[in-house]
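As a starting point, one isolated chain is supplied in structure tokens, in the form predicted on its own.
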Amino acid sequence: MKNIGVIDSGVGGLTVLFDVIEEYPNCNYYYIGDSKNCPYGIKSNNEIKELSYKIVKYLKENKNIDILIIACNSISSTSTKFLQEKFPNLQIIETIIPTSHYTKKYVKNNKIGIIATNATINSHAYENNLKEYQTFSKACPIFVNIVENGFINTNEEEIIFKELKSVLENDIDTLILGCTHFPLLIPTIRKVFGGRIVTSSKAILSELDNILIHENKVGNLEIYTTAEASVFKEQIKNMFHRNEKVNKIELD
């Protein structure tokens, strides 16, 4: 049974984790949300590399993971190569390239919108993988804070609509949610955009289809946070309607 580590700056990566578990329950999953240092998207590349290295080191040494899913676009766009060099024997699946390939299946009018964190937008990672298309990108760091707060009020909806306006006005037919927190905003985004929305989950699942096999087994799930476990547990309950055990860890 494969041991799979899934990492993110907070609760956003759970949008990937729970989709993957539903498709491949026959693996052991170890999730770490670094809520203590969230958000990552406003940090420097070196800071993101240092933080992500500590998380992966913990998972490798304590959980003996075979596969790492970087369920965070900020880490994927800044630190994938670095982590591959540091952990050469670890199979790493990031978000950018799979999501870009997945998006190409659905674009009809050659216009793609991309919303993500500062780190991902500044890296131009999506644009570099979608050079044959017109791309319209915008950093929306406040979206991460809205999701982490766990409740969207009318004022926050207006903020979301305002942030999306400059991207949507370009007549895009496909919108990449370049942050794994953002799928939790889809009900709000749907109020102003009726086109194709692409998330990282399905793209990552398409990658895992080439690696994993379906077996009639059910593995274990362990969820960790670097902040308060009770708060993280409540976030999961509010956002995903799941009652999961959460443990707090300290990373060296």
Ligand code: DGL
Given for the second form:
Amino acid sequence: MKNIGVIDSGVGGLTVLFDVIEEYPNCNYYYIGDSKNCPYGIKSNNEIKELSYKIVKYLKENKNIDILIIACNSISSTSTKFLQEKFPNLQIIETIIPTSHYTKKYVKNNKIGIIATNATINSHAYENNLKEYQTFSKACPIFVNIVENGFINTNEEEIIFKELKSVLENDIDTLILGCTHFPLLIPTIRKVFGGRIVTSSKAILSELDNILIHENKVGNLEIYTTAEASVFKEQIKNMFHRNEKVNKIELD
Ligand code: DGL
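Having looked at the form predicted on its own, could you now put up the form predicted together with this ligand?
All chains and molecules follow, beginning with the one already shown.
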């Protein structure tokens, strides 16, 4: 059975993890949310590299992972090459290339919106992979805080609408949620955008279809956070309606 590590700065990567487990329960999954250092999207590239290196090192040394899913666009856009160099035998699935491929399959009017963290937008990773299209990008770091705090009130909805305005007014038919936290805001985004929404989890799943096979086996799931386990457990309950065991780990 494959051992798969899934990483993010916090709860966002769980939007990928739970979709992947639903499709491929026949693997062992080890999730680490680095909540102590969340958000990553406003940190420098070097800081993101250092933090993600520690997480992957832990997973490689303690969980013997064969595959790493970088369920975080901020890590994917800044640190994939670095992590692959550090862990040459690890099969790494990141978000940018699969999401760009997936988007190309569906965009109709050549206009693509991209919302993500500062780290991802500043890397121009999506624009570079979607050069033949007109792209409209916006960093929305506040969305990460809204999700991590797990509470959408009317004020926060207004903030989300305001942030989205400059992207949506360009007649886009496809919107890339270039941050794995953002799918948790889809019910709000749907109030102002009716086109196609592309998430990292859809894109990663289409990539995994080339790598994993379906078998009649069920693997284990272990979830770790670098902050308080009880808080993370509560976030999972509120956001995903799942009762999961969470352990705290120290990576320093
Ligand atoms: N969920 C992450 C991403 O996809 C990181 C968000 C953050 O920590 O800023 O970019």
